[in-house]
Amino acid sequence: MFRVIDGILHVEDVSVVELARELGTPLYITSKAKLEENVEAYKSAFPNAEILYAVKANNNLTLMRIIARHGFGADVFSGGELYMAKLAGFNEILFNGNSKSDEEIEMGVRAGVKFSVDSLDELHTVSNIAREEGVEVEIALRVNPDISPKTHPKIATGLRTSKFGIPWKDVIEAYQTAMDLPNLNPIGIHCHIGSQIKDFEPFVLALNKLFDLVLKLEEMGLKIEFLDLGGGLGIDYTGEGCPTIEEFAKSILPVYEERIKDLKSMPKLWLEPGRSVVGNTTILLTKVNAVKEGYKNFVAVDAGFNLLIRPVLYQAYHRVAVANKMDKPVEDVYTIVGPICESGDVLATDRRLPKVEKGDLIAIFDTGAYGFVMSSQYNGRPRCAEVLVDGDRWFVIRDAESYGDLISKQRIPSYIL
């Protein structure tokens, strides 16, 4: 879906210089073939699991609407996630989150979703919001597993010390709590360990753990109607190979499917990935403003930490290249930063590349999974434009702000006029 012709970096068969030259820098560039094949992928190594996206990853409505054609439901973290994922016609919704308000939770339980319940003052909530709008609300329990899913500390999810979860040692007696209370339909286990996992065990481990608690939550007298283990596979950030969705369902289907015998319930898989559904679909393409020898060969590019904040908050690696010099030879090692005024605003360091001048176009992969997302308009910078490209044409996805979109909500008292 990425190909070099002529030298020049295509995004399936659409040149990005033109596309810099007719939107301008810097731009979010996405394949659409890239992200059916990745859905597809999923649906045939899962064919019997309910998919739910993880609108967190990338909230583009088109996007998103692309995904929800192609059956999979979605996992909402907030509100406006929950307002966004009806838009793009999901129907399967999961609501999760750890600190949902009284007013998401009412707007999740008219809108008839599933909630993920994160503590037992939400249990209590989502069962009062019910009994005042006379409705039965389905809910899971997220459990902390207390796994390590050897990745990054700030995207571990899963661990004791995590803020996600209610604690293992308090599940039984708040699945207890939640088949007491009023208006709540107990049919689901939710677990997720953490994000850009390469190491399949520490699903093995989760995905077991939650077939131990359904023994014992049938025992109690629950029928389970789906474990959900959540998401977080990752993907390959610096092309030195990463699992594949396919060995990622030949480590966790066998398990599943051999715990299930000991079950009386028949509980369905569910997994919410984001990022190995989006991460590898989108490269941010910005333009070299200037060059500086200094303590290193600084590139100093359009696109800061506003746009693309991995790089600074876990940091991450992203691949890059001159998108208009693809077939010259590498000729100096250069360290890629943005405008904003942090000295910390470092997109890649010590890259090899070719001779890179003012107003080259450096391409970063990988940016489709918390990305524009993420980003913000901090030093005053609006936020750049999106684009889908589906074959040999392509579509602004969203519109790059004005100066006017930095100051729409805000408000000058009058007796400050």
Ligand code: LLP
Contents of the next structure:
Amino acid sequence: MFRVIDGILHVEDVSVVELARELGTPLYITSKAKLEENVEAYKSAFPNAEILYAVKANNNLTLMRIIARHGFGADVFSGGELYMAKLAGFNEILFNGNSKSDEEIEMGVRAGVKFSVDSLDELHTVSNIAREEGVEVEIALRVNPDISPKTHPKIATGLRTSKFGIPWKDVIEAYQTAMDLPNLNPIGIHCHIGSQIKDFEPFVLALNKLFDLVLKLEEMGLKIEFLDLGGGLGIDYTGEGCPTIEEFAKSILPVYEERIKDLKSMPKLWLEPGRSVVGNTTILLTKVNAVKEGYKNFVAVDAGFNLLIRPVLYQAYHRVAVANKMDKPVEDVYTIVGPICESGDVLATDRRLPKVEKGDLIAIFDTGAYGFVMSSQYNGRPRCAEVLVDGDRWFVIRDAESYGDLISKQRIPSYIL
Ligand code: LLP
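Okay, that is the form predicted on its own; can I get the form predicted together with the named molecule now?
Now the full complex is given, and it begins with the chain already shown.
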């Protein structure tokens, strides 16, 4: 899906040099075929599971619509994500979140979606709002399984110390409360242990803990219909390899099949992948404004942490290439920096690349997840466009912002005029 023709990087059949000429840079470019390959990989690896796409990873409507059309549901984490997921056409929606406002809960209840409830306070709020609306709401409780995945601490979410989920020691009591409160139907268990996880052991541990819990809940008279193991499968950012979706299935499905035998009910397995669906579908294309030999060989490009914050926030590694010189030999070691007025605005450090010159195009790989969605207008930089490539056709799926967009929501009180 990403290939080299005559020394030029192509997304499917479209040259990125052509795209840069037509649309300018920076530019997020997504391969539709790659996205569909990932979606299909999940469907064939987990034929009986319900797969909810984690909208937070990339909420572009076109991409979400493609994912929805393949039969995925959606995991949403805010009223805004719920709004967009509905527009994209997802049917099954789970409303997640550790701090939903009453207004968001009301919106979700009215939309008829399921909730993953993160606290006792929320349990009461959902029950109250459901009663006011005269409906019954199907819920899962987000439990904190106290499991440590080997990933960056900022994206480990199932630790005892994390803000997410009902503490393991309080879970049974919380289900009892859910059973006692009106207008709630507790039918699920939800956990999410973290993101960019490349080792399956923590998933297996978490799944076993969920099954232990179902056994206890069955004794209390509850019928659990789904076990949601969350998202978190890692992708291969470095090129050193990473377990596949299929291998992921092979490690957890046997545990699921074995443990379900002990149960009276037949809870369905739910998953909430984000990164592994969209991460490797997209590149961020950025142009070199200047090359400077300083403390390091700095390559200053037109995208910075305003458009891709992962390297700065998590010291994340993204592969980079000189997109118009893919057949040229390595000549030097370069550090790619953005245009933001902060010395931390570094996208890639000490990379061996062909000779880089002003005007060259740098492709930053695997930026489909947590890329555009985490962008900002910092330093007065409008956000860039997004493009979808399908074979030899391409479509702008989000226009670049203008300078006007930088001020469109601002007001100047009249006495200051
Ligand atoms: N479900 C829940 C409840 C989540 O909190 C998340 C991610 C997912 C599913 C999807 O996880 P995934 O399959 O994408 O790993 N901005 C960070 C990642 C934050 C992940 C937050 N939660 C990054 O750029 O690495």
